[in-house]
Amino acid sequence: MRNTGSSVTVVGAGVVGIACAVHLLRDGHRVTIVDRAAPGEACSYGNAGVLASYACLPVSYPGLAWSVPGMLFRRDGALRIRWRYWPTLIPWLAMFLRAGRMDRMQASARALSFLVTGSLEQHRELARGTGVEHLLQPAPLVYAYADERALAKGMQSWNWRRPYGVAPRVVRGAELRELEPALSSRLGCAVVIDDCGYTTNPSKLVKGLAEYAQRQGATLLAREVLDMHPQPNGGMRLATDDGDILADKVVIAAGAWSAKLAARCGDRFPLEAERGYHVVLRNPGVEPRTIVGSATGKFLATPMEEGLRLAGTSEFAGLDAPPDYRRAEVLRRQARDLFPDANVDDYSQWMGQRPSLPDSLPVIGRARRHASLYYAFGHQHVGLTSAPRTGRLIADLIAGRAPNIDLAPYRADRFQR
């Protein structure tokens, strides 16, 4: 590919950063990707693999505050906050709960819906000609409930999604068994979302996209960015642990580590590392046909090349705290609530850090003070799902094209005072 545009350095080799790089290359820019880790690591390795077209509801919503104590004080609850981290987290939690007011939830849902709708098709277009198209599969989500009472309670959140094109349907009894025979007979009903998809290997998908980017002329550097220096005549100099990098434009797409870099250029964000865990059952003994969700455990089970991946839970402990794999053990124990015949004894476990902002929306756009700096981070639970559209938006901005949506909900200054 002939590169005739600007030189653009993308900081971050996760799925969002690589999606930005591919779209920029297709626009004719000279692209450098820099990350201390290899492509497809961190959350891009360990996520649930689901292309969640239904995930337009922000994490904070009306009434959530009443559910938090129950989640916190259950041993197998989906949420945990380490006690020593409470003082640090309180300001973030206050903003998070305010974002759950009905009007704010609806505004965030509208913005999220643009990023997640049609994710499978967007990923297929992103993967066109890369050699990893086969890793993307269409599949419905089957979100299982223990009984009708649990379903009735859960339907409110599904109904909130309807104005944004999400069409949940309810299945019960024999219809549910036919749809997913591996499910426990004790689960009486489920919500099904038909227009979803998943990747059978999230890390391999991102690595394949990165290899494609290199074939198209991108430079991949295994370095850590330590500082950023705007240049007097425009552009940016990045100081790394192995020399400086000069670029006309810079995109920060470094996930949970992005706020530290943005602060170097005067922008401060309430970005939290929302830690998630997964367990992969390497020889699960069951073969689910599709993506299955547990309403009780708040996790997803996705059939992948390496086995059956169980992914979920939320833990707040800071960016540098060690993992607590008791959280993963909860997922392993709960696997048999979904699949009673599952073999849970041969497994691997993992922890990663979701980049989460209080209003559940990413930052997508130009920095406040530097015309050559762009942000693409904070995608919380939908980084994989929303990566292609985020990459397209960043490419549009750098090319000077007017995006076909209002970018105000994602603006960089929305948390600034």
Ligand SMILES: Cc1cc2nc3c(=O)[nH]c(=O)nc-3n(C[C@H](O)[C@H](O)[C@H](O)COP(=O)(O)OP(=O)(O)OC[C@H]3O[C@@H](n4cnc5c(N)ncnc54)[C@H](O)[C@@H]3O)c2cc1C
The other form holds:
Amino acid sequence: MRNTGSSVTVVGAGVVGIACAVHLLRDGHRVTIVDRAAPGEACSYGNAGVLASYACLPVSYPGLAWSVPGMLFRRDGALRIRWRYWPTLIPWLAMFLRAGRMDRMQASARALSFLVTGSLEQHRELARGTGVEHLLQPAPLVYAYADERALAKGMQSWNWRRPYGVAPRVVRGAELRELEPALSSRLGCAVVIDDCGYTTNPSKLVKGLAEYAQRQGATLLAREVLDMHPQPNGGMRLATDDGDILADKVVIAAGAWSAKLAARCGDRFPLEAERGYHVVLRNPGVEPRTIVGSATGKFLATPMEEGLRLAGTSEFAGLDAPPDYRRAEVLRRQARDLFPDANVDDYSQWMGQRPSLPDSLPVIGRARRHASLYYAFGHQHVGLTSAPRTGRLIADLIAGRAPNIDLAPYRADRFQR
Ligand SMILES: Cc1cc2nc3c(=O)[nH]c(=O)nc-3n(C[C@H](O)[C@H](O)[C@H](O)COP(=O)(O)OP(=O)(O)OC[C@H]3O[C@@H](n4cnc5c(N)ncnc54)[C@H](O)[C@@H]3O)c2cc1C
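Target state, the form predicted in complex with the named molecule; input state, the form predicted on its own:
Okay, now the whole complex, with that chain kicking things off.
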């Protein structure tokens, strides 16, 4: 590989950090990756694995406020806010609901669509020659609705995506059964998105890419970054729990923990840990052919190496609160709504923290005050999907190449007053 002589340290070995590292290596930089844990062990471990080319709508959209009470107060609702956390969350929630105005939603959708469109192809490109290409599969998403009424209600959110190239197709009855024989016959209709894909093991994918990065010369350090100090020569000194690291350039890709580090350099971000859960049915007894979504439960079911993974739900409780596995129990209970014959007795559970900003867009760009510091975080529900594009954009910025899109929607100063 070419070597430009510039040293770049990436903080965070989740899917976003590792995608940045691989693109930077391919550009010829000397790359160091720092993470207190092994690659792909935080949020990138337990996601639904879906390369969601359709996921260009921000989480907040017009009319969402009306459905929030239903999601919050129903026993099996997809949203929870811990009582003690309400006062902390209110300013974020206000920004989040404002981001759902039609004009803002459309602006965010345009920006998100650039990051998610063609995700499977971009992942294949990223994984080429790494040895983990086989973990990527093409497959349609079958998003199932209880009945025609529910479909009619849900159709608006699919129609909002059409201007950005998403082509939802409705299937019913026998056609639906043929597409996914394992699906409950009680579910009458579904929206199908054909150009999707998934990984059969999200954590293994990240670990495989990280091993490839090391084979290409990257250094992987198991350390916690505690502080950052700009240097007179324009570089950065990272203080860690095991000594200092000097770098010409630094990329913060530390997921839900990124705002803590950015604050050390004077940038404040309203970054929330939007917690999600998964249940893996280890011997599900059913073999779905494809990715199935539940419109009622708002979760995804993905056939994976280790079993059938049901992943979703949103919980706000702060970064440090312990998991509440009753949220995962909700998913386990709802598994049989999709797959009536599923064996739900042999399972594992997990909680992860999505890095979520109120406008649902990540920060991809240079820090306000330090030319050697770059941000790549805040990918909320689509970090796996959008990691390859994010890595490419960060590599473009560091190389001084003009990216082929306007980066203004992702800029770091959009929350600063
Ligand atoms: C239930 C659920 C389902 C999901 N499903 C999907 C899906 O189907 N498709 C999709 O695209 N996305 C999905 N997501 C979202 C996706 O998983 C995240 O957006 C993505 O994993 C974020 O990746 P990341 O690299 O930014 O963060 P992470 O994977 O969290 O990585 C951040 C890393 O930074 C490290 N770190 C933090 N602070 C420090 C420090 N000070 N020093 C050293 N290291 C540090 C952490 O140890 C961690 O390894 C889902 C999320 C959840 C919770």
